[in-house]
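One chain comes next, on its own, written as structure tokens: the form predicted alone.
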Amino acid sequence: MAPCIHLLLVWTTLLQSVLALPGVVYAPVASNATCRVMPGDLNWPRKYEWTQLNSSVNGRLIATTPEAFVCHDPSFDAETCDTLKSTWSFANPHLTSPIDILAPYFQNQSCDPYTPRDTPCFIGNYAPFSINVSSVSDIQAGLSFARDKNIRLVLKNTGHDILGKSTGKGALSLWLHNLKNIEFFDSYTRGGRYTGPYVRLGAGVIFEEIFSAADARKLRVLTGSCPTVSAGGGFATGGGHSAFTSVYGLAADNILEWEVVTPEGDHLVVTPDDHADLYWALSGGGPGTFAVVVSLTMRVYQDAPMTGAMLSYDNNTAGSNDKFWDSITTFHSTLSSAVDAGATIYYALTATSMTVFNIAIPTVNASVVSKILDPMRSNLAASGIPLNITSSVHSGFLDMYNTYLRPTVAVTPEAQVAGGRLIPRPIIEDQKASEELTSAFREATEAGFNLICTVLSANKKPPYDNSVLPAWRSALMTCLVQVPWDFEGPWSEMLEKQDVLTRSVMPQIEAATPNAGAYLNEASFLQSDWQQVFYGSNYPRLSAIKAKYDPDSLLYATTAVGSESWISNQDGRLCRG
């Protein structure tokens, strides 16, 4: 049999069995044409148009199949569940996945290894179908078939995105995770306001591999803590925190180019000289709604030795509940200084600890290092807690992180429940509003929150005018309010823990942080006024730009630009509000 002969038989039954999943199959009903077509809407394509999309894109059409469907009859197998089960909290089984995510929520037990073996397993909020994209013209391809059907349409590079952004009931998915070029260049000469080395990302290359690639050039990129994030999905388009942000800045801040391809399917290199205005709404402005990142150019840095501190104590060292509590308010007094000599720092605090897992200090000078731990130290020891800050010197960034972030993101689930708020400098440098904000993080703690909180300053001018919230540049800390999602427990225990986040958690720690606005990576789905929270005061320009190039909204994701003009009705049918 000729293969590709054999691989449309493959498909086609690939196609079959993914209709005929639970939740899939609905009875058939005309479509409002203000709406999104559905599965078993009267105008859902058929399957003769499936395959001649599939035709299309070489065969890179995935009928899907959730990742927990061996957890439950008549595919369950044990051994491979087991498994499934011990990592489904992390980023490995979701990242391999054309559909899966990490966000609980959205998830909605659809298909878990975690219900029982006899509960169907159902394709729920996943996309139904999926491009497993290599090209430019696979994108081109997904977008005119969403828009020529009125399918929904969703981005899925590595299923991090804890608001639900990658996923759509009854959508197509482009599933960009295995863009994976790296190209590094020593000179930059396209306009001329930049000549220095810079790399080109494909959207799918996540921070593990660009870790390894710029250690051996010794080079510093622009990344994130966890590796299995990529650079190209919401990370820089949301404005990027890093190690070395109070260095060089936010990632959105050191882009040189976009390769997109836009909602309208013209494949676009964008810059702050072309195309400037969508140049602009990228670089911060949030991911999956102006259009599709193919790659990204961005400046790097010469890595050099660096220095790597961590510290920790408890409420038992402080002596008592409220002397922990008062010197957290102490810690946090010595933080201005610290980034300002470069450190970027990150921290965990429960009712009850508090760990400094890394304090990232870009040199070895030891008159910095000094400047940066010495006043941790003699303003801690004042409050009566001694101090045992742990600290190492390390050839290169690589070699720091695999001392200090590394074993800390490995054991941390990444699937929870969770808010966020940027912390305001003058809230940390006024006592009594910073005492507010420590009563704030204890009152959040006690209702059996953890705060994951980084440490920085992102307030130097970026060489380019870019959409990045206006408050990162007066925020002193970036705060995730956060606890792991219990997929043993009770499904009713885990919402009440997010009604509970909503209602009374955050609203307090915002209270403390008037007008601070969130990082919109880390942050709540249900977060009220999110347009003036994630995007502040660029929001009205954002708007613009959206409807500039995407006229008929074809891209949605949850709290996006422009997503108000969509309601997900009760059955996860996408329809114009």
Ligand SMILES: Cc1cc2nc3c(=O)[nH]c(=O)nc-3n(C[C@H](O)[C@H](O)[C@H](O)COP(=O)(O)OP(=O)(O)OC[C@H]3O[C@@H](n4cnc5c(N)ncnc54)[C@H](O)[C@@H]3O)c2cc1C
Contents of the next structure:
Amino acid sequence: MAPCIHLLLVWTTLLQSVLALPGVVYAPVASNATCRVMPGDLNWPRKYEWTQLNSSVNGRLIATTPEAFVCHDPSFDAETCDTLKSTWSFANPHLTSPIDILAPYFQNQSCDPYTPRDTPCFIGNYAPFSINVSSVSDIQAGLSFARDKNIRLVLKNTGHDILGKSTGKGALSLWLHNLKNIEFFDSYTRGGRYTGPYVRLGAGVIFEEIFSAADARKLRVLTGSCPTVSAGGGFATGGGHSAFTSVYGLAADNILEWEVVTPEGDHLVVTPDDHADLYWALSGGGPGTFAVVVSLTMRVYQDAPMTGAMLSYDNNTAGSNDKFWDSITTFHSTLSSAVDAGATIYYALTATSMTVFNIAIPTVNASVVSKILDPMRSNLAASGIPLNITSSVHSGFLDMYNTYLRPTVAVTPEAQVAGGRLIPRPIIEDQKASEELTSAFREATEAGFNLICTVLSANKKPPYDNSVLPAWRSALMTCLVQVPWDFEGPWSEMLEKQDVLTRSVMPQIEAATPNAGAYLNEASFLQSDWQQVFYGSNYPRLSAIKAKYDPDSLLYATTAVGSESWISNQDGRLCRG
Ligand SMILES: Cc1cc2nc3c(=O)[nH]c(=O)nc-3n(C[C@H](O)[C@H](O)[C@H](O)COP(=O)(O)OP(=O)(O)OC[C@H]3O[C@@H](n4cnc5c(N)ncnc54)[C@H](O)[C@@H]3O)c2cc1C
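Since the one above is the form predicted alone, can you give the form predicted in complex with the named molecule too?
Up next: the whole complex, starting with the chain shown before.
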């Protein structure tokens, strides 16, 4: 893990330093009651009010500084800046900051390691104040302060969100990363419907911390591929796919309890039976809008020996570009039976190469493994592509993860321009429709984008009703259409790529997958008709639950339920739309 580069200074020093940031000039203006108050407004809280808030959270209020301030005068530090630069495309440096985020568009170059040293470091879209949350009362104090002062509030955990949900200009941020408790239990008793083992995870626990804790107990916990995502932030509330989705369903399908603080400050334990509407909304209806999650409780499963596999080939192996693309349709045709046999598969596709970097098979049973791998081998061989499939047996999930997923994830830049789409199984199972999808994938890659797809089945009815987008239940893949963000190139080029993706590439994939929807966590913040695409037929009920638990619309996040009530003005101020 990258070294912690967030400087912990005493409160008063930080308060002074943020107000003294070069270039931060706030003209005093009176804010309109329908808009959030921003720094520089006449009714922005006075210093004594921030000091009172700081006392009420036992000194855990931070007047923030973007972490790349070390790359700019007058604080320039060559060594620290170089370290930051080398990891800036990854989530790690942003994890340990109360405000920094991965999404470059929302960073908006206000303070990054790639702009010239003599460019001032601005607070920009980052929250100027953050509470380093350690307790329910810290959350309650933050919610209450933001409400009383009419300040924008954001929830930040690891900062992974690619849609810009975990930052906000002029906001007070609740930093939830340090809620780190992990407790395993043998048998669940509440509600009487499930009596098996479970885990309770503080909202800030990241997958890396779960991997080792679960492995030590020979248990499987549903975690995603990136070790630094949090379980209790966007992942499980948004759906949450893991290497075991095809066996156990999505993370949201496995939630037993949410411990939350509602926007009105109530500390609740939410289950399928207690506050059932909020349970339903939190389990799939997206992060950062219904309540602040303190912890989640979810089912866990016995770990067991499992199989991992990988394969790759390219247009040279195929003999020509056309044959390569024909082979993609052929490969796709083998996936339905693979997920039915329990596999979850991760692949990366470029214009000339296919890398299936992990076929996660939850068993070592030879006939199951053959059922998954043999059709890939034989169907592609029939298309003239001799495949070399590497496979290995592992003692359990972590061993398999360390062999296949970790090495790929570790070298794949995470800052990106991205869009996303769920790919319905019926499309893949219809030869003509599947060929049209392949054509759209080809167009996307030839326009310079990569497809990173997770192949899975989430079609089992969840044990408790939840608000996971219905399109997940018939999806065979969730695909990210992306290109890494080039921090050294012109900003305008990245905006141009975003534009090409939005106007041309995604519409072609959408046309090949009518009514398919997209995973709300792995998609574009510019997604058109996002209410339908991310939430589908659940949207009206989700909106009603949002209005019930957050009548003042205190929680806002881009493309989150209820966010259409707000618009972001040219200066980044949120105003009711
Ligand atoms: C490299 C990478 C790999 C990924 N791999 C997977 C994967 O394998 N499977 C998968 O399903 N997803 C995956 N994702 C998507 C990931 O689940 C989302 O980006 C998720 O939103 C990250 O949540 P976070 O809390 O870690 O990040 P943050 O950016 O801090 O928060 C994300 C959202 O959650 C809200 N939030 C955070 N904490 C809380 C809280 N305590 N209460 C309420 N709201 C909160 C924030 O306000 C924001 O809206 C991946 C993303 C990246 C960038």
